[in-house]
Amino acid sequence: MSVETTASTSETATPVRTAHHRHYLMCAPSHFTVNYSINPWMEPSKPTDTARAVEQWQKLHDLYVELGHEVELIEPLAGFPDMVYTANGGFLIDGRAYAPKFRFVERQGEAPAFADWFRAAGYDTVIPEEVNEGEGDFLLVGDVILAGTGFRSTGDSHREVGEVFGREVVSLTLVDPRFYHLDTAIAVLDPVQGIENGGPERANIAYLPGAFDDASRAILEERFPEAILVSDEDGSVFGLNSASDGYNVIISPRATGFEKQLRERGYNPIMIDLSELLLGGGGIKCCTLELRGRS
């Protein structure tokens, strides 16, 4: 499903954006707290609100479904806090998963979790031998595959992730810990399959410079010309942490900036806080994972 939608015109012409319908992998955060640090986000010390949590998360579920797109649950696991950050438990193409194998042994039994469910709802999973956190380090821009490594995932998982979906892989380089997962850094704009970088539609990405190093940046700029660059201080609010259908972009509401640069280029941000699971070094993105296809 898909719902052509044109941006309000202004003295120059704004492009037209489409919503497409969009397939999700939400967990609620119920056992959401800060018990031990993995990311510079999180702080034990700092007290958490679970309450306050589930009612953030339970926000941006609902805006899911208003918008017309399709979520499902996996059940919370006791003991994983992190769980909420379905993000980080798998990348999804065409009917297979690829299911994750997390650095940190705080989150290592959520992986058999992720792959149960995968396997239950009939995708092709596939189990990895390297380390990688899903898509927090991989995303889908039209049919190539932008991979993270730095702090997470390993450069091998970049190989792997090519040889089990067929696809051209580009490796990008963090370097500011606060950008730990390469969903913390860019924003896939525009996420439908086989819209080229380049050709007639162009699939496009907002990012933040200055989380990348510089071959990494070259790269950015050579393949994205018309990318949104976005501010430090958005940045560091998450503001690049979102999920979009193509025209409605969901954005933390302190990213003003980034909001301004949305409407300009006539996306419709919508504004959700999730400033208590930001305390866990996680937002909007990192709690959604992408289902494409299935078998």
Given for the second form:
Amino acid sequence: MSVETTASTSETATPVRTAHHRHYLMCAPSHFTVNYSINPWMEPSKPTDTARAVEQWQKLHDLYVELGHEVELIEPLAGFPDMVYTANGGFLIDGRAYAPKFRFVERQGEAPAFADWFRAAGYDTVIPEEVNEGEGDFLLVGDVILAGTGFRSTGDSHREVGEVFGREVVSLTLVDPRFYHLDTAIAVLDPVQGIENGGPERANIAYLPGAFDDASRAILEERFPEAILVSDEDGSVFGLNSASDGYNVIISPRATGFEKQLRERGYNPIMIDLSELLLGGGGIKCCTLELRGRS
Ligand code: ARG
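The block above covers the form predicted alone; next, return the form predicted in complex with ligand ARG.
Below is the entire complex, every chain and molecule, led by the chain shown above.
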């Protein structure tokens, strides 16, 4: 770690963070329930409460608006209880939308709805050949795409996403079935395009080391020497499934250790409880898709 010192003091200053405007796509959980299981969190025998899911989701939505972000909505489709997790609905950079191709048949009907929405909103929309679950498995950090595989998106989709956006893709392999999407194991703390890790301005991440195989962990250590390493305790309450604007980081109230780590680094953690949506195996980030327009 590099510590900057000034002539007058030897204290290590907490970095000053800047909130950046975000543009998000969300989907109200009006049809939310758990009536199938495609990840270890989903137990169809456990009761769910749709009204409560909507209430919790609304708080997240309203918080984004309060923070000055722009939130757009896609109409929820009956029969697709997982559509609330819009992060899986695509991956967008520079006004181009790479549509999803869901691994499980239960979610496949969502894909055309997302593609239609992107087209109608004016995004150059690319229909994929390879299985991929959008921003659930693709995270833009600076100029590099971190791409997850092991449970949902395939390695072939990593090649495809690289071709679609003409950017470097770093493949990472997930090994713990509880953390089946990359956004359950990595949080992008500085979601600003074009800033380099290691440069004067840094794009940093937080991650759960135990969610990755050894080779992927080595890549993360090398690329992000200053990353926040999150404990298993905080990881297993979906602490990493969070949304940051560069200053405000929306996290689960159960991730108390992560909250402290964020404060120490000058971020402003804000707690939003999505316990009902965790029954479907999703959290804050899962409910949030970043719409990156033409820059
Ligand atoms: N039930 C959904 C599924 O298994 C949850 C998706 C969570 N989304 C995410 N971006 N991690 O597909």
